[in-house]
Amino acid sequence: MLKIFQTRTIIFLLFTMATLALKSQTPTNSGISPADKSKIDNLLKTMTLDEKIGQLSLFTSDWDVTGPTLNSNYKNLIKEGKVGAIFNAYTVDYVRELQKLAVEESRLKIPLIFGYDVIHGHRTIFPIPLASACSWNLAAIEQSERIAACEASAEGINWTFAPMVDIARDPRWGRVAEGAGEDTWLGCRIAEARVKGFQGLNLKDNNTILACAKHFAAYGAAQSGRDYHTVDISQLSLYEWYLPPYKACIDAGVGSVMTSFNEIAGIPSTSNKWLLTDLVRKDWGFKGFVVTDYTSINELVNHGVARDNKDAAMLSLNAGVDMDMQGSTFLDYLSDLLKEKKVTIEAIDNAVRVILEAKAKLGLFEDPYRYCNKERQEKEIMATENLAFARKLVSESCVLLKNDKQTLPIPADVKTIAVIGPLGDSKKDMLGNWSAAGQWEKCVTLVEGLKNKLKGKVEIIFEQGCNANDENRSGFAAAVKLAEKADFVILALGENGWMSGEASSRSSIDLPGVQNELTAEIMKTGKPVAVVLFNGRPLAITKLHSLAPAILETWFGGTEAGNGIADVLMGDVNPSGKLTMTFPQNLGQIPIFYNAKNTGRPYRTTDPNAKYVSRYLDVSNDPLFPFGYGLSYTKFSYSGLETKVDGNKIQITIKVANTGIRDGEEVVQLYIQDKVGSITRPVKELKGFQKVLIKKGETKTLVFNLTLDDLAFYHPDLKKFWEPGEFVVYVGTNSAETISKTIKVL
């Protein structure tokens, strides 16, 4: 077992070293060659209006369904030169078939781009993005997207609708599963890593794919956490919290941007000229193309800003949309709109140009079949090293939420382990949402992972006990009987995989069904119990927390879920994950996030009975688990915080000691508070972290280096600068448990 673990560790280290080597080089994705420019210029002169409009049209194939409509005529449209890109099509044979229609049967033989939702892996499915963000390992996150790009491109795909970089503070919204959580600074760093992983150093390499920053903009702030709903926030909040991750993607060279379904201040994103032209192109210098989300041009009619689809097409093109996803509005109406002088040929040509440039950057004009290599498809899909890396990322994404009396890891002398619960042996649920071409039947469940690891030395027995999301208690008796036979019980609880993701908002985020009741019944047996939690969002698990002595948050881990979780449960991997999204005590606290503002009447623990302060009558203001939280099988202590301000530089030094009995990794987090500003500032803001391995008994001294720019914030005139004054520096194991020191910056 130790030899296998060492082999996996070596593979992981090799991948990490490769990723760091990539990060030290500069991508060459930003421009096109003179030859490509000349070809594009000539094409624009040669193309008919219908062919130009065709380049602006994106249609789904019938290979997969990811939205509400389907155009069954897409193959004939390709032959007619009326399609610029296809999504939901993969495998070498199928992509070659469709590409052949474009480059051998259409008049100008312009190749297609092939897109797909490669969100957290292609065939090898990694932990959902919210989970991998909890690893706080940027190199591993980047490498997961590098592997995803290799696998996707091996099956003909050259464009992914990822990363989703929406900042989200409301866990009712199902799509929090696709993002990095609630923090803007960390969200920017993860966004950069994902773009670099997908796009590599050169898009003309046949194992890189075009990335797409989505959903532009502020989709994560949907009111009441309901998908597709309205966003209504101040412009200052938009700049401060929601826009930076998209800007980070653009600075990292992302090739495309996707509009969001929501409106902002009364204007839907898909018809927002300020957003799509003034901000992203003129202010930020974006050179790629803007694609809509699925039929979002048509939905401008439902929003009430367009009279009909023709009106919607006019509004979106004039706003700065380059490609219409599945709506067919450009194909149906742009020609007439041009005749009516409601759009210009310049706007159409500009949109065509950036799409052709993307094709040039991908090398499709040189070889339209460069992503159709059968040998690569056979060799690279779910390769052994990909699965080994996925297993390591699963274990690194787990967050230990509770561990009373060192319940975990499972003791070595255990002879029988009972796995009980609806998520214990459910292959389909392991994939989570947006699992692309993942094959659920190849997933490793928790039961299988434990059996794989323990190889018959420990008996693994299983009972479902109940379903995840109904009131059926008929399985309780069998589950209790099984628990009584075991030396140790694992409760596999949470959500079904379909309960988070797009169109999967929940009005209640409690543990669904009767799972709390099952837990209470199992606890009566007196057996040692640990909960393994599967979910795509933070849950309000106050009841579960009061019942269970140990809770391991594992999210949805993908193909290797069970194996990676087993590594943590048995102690071969010491959990190091930290939450990137706050867990509330109950639904009434939402939205709750660590970097909130103070109020004129803040609640203070020194006066717990004060009445006229900002507080609840029935629950404290504190979350159940704060941002940055995560336990370890060992203990860490912090001391010796020192600060030094020297001109433009701020140096922070901290000593972190491992005072426990195991080696472990700790995510050391640095926060700043601007005590007095010309406008109100948050109580804390993350400004840095270091993930370090500290051996038992060892103390490490860590140094953080900031500049004055790290103290800057947006002002009402939307200019960003710092203000002299006092700042509090916090360093600690999570956003709530820190040591601090006040500095003056003049």
Given for the second form:
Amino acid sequence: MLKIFQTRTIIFLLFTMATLALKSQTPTNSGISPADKSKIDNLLKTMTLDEKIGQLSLFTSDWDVTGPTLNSNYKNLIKEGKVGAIFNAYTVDYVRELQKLAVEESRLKIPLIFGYDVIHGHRTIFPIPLASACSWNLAAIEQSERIAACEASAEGINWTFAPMVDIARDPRWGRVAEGAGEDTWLGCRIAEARVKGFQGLNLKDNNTILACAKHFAAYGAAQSGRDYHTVDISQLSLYEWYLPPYKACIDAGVGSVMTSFNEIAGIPSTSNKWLLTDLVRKDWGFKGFVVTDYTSINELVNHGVARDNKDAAMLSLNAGVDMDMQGSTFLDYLSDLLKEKKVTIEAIDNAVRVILEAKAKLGLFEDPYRYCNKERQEKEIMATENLAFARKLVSESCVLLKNDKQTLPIPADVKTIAVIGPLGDSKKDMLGNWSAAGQWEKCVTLVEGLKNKLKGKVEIIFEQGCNANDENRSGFAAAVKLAEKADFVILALGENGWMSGEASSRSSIDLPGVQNELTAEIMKTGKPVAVVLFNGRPLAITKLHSLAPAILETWFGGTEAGNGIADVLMGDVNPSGKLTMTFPQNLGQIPIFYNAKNTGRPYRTTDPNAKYVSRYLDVSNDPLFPFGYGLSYTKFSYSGLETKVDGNKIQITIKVANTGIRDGEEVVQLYIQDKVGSITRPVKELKGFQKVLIKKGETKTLVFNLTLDDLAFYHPDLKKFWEPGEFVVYVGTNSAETISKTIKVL
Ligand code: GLC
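Output the form predicted together with ligand GLC next; the form predicted on its own has already been displayed.
Below is the whole assembly, all chains and molecules, this chain first.
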């Protein structure tokens, strides 16, 4: 057992080291070679208007449905040279079949790009992005996308609609599952890692794929957490909190950007010229192409800014959209719009050019079938080392939320473990949302993971007890009976996988159904109980928190979910995850996030009964679990915070000791507060972290180096600079538990 575990750890470390080595080299994706440029120039001279417009059209195949409309005519359109790219199609055979139509039957034989939502793995499905973000392991996150790119490209895909980098502070929004949580600085670091993982060092390598920064922009700020809803925020908030991760993708060389469904202050992103041309191209220097989201051009009519689809096509092209996803509006109307001088041939040519450049970068002109390699498909899909890596990432994405009386890890001498709950043996739910080509049949459930690990030593028994999301209590009696037979009870609770993701907002973020009641019944048995939580968003689990002595957050772990969770539950892995999104005590606190403003009447715990302060009558201002929170099976203590300001450099030193009973990894977090600014500043802002292994009894001294630029912020005139004055430096194990020191920066 130990040997296998050691092997898995070695594989994980080798993958991570390989990623770190890659990071030291610079990607060569930025430019187009002179040969490719002249090829594109010549093509543009020979293309008819219809062929040009064809390159601007992206259609879904009928292999997967990811939006409200479908069309069955895409194969004929490909033959007629009216399609630039296809999405939701994969496997070598199918991609080869469709590519053949383009390169052998169309006049100019321009190859297709093949896109897909490879959001957290292709066939080997990793934990949902919000989960892997909680690992705070950037190398592992990058490596997971590297593996995803290898598997996807082995099945013909060369473009992923990822990473989703929308900052979100409202867990009612189901798509928080796809992102990195509430913090902009961390969101940027994770965005960079994901783009580098997908695109590698050279897009011409047949195991790298074009990435896509989405959803541009500020989709996560939808009012009331309702998907597709209005976004109405200040320019200052847009620049300070929501735009940076998209820019981080562009600075990392992302090849495409996807427009968001939402409007921003009255202008839908898909027709927002300031966003798609002035900002992303002129200010940020983006050289790739802009694709819309699914029929988001057509939806400009619903938004009320376009009279009809023709009007919508004109607005979008003139705003800077290059490719129409599934809307067929460019195909249907650009020719007439050009005749009516409502669009220009320059705008069309510019769009065609950046799309042809993407195809050149992918090496598709040299070999349109470079991603159609049967041997790779056989060898690389769900390779053993990919699954071993996935298992380690599952464990590293787990967040230990509560562990009274060291309930976890499960004692080694137990004889019978009862798993009770709707998520205990559910393969379908383990994938979470956006699992693309993932096969739920191949997922390892929690029951299976425990059996794999403990077979022959511990009996694992299971009762569902209730469903995740209804009022049926008929399974309670059998569940209680089963618990009474066991030495240890695991309650596998949470949401079904479909309850988060796109079009899955919830007006309540409570633990759904009757799961709290089931917990209460099981607690009455007096058995040792630990809750394993499966969810795609922060939940208001205040009631569960009052009932259960131990809670392990596992999100949706994907293919290796059960194995990775079992490694944590049995203590082979010491949990190190930290929340990247605040868990509120209740719905009414939303939006609640750590980097909030102090207000003019801040609530102070020193005067808990003060009336005229910013607070609620019925709940404290504290979240249930703050940003950056996560426990360990060991204990860490912080001391010796030192700071040194030298010119434009700020050096912070901290000692972290492992005072507990076993080795463990700790995410040491560095926050800054600008005490006085020309505008109000957050009470804390994450500016750095280090994830370090500290052995039992060991003390490590960590050094953080900042520059004055790290203190800069956007001003009302949208200029970004720092201001001299007093800053508080906070270092700690989460955003609420820190030690601090004040520094002066002149
Ligand atoms: C969906 C999603 C987007 C996805 C696209 C293609 O509507 O909003 O994230 O990439 O359509 O499936």
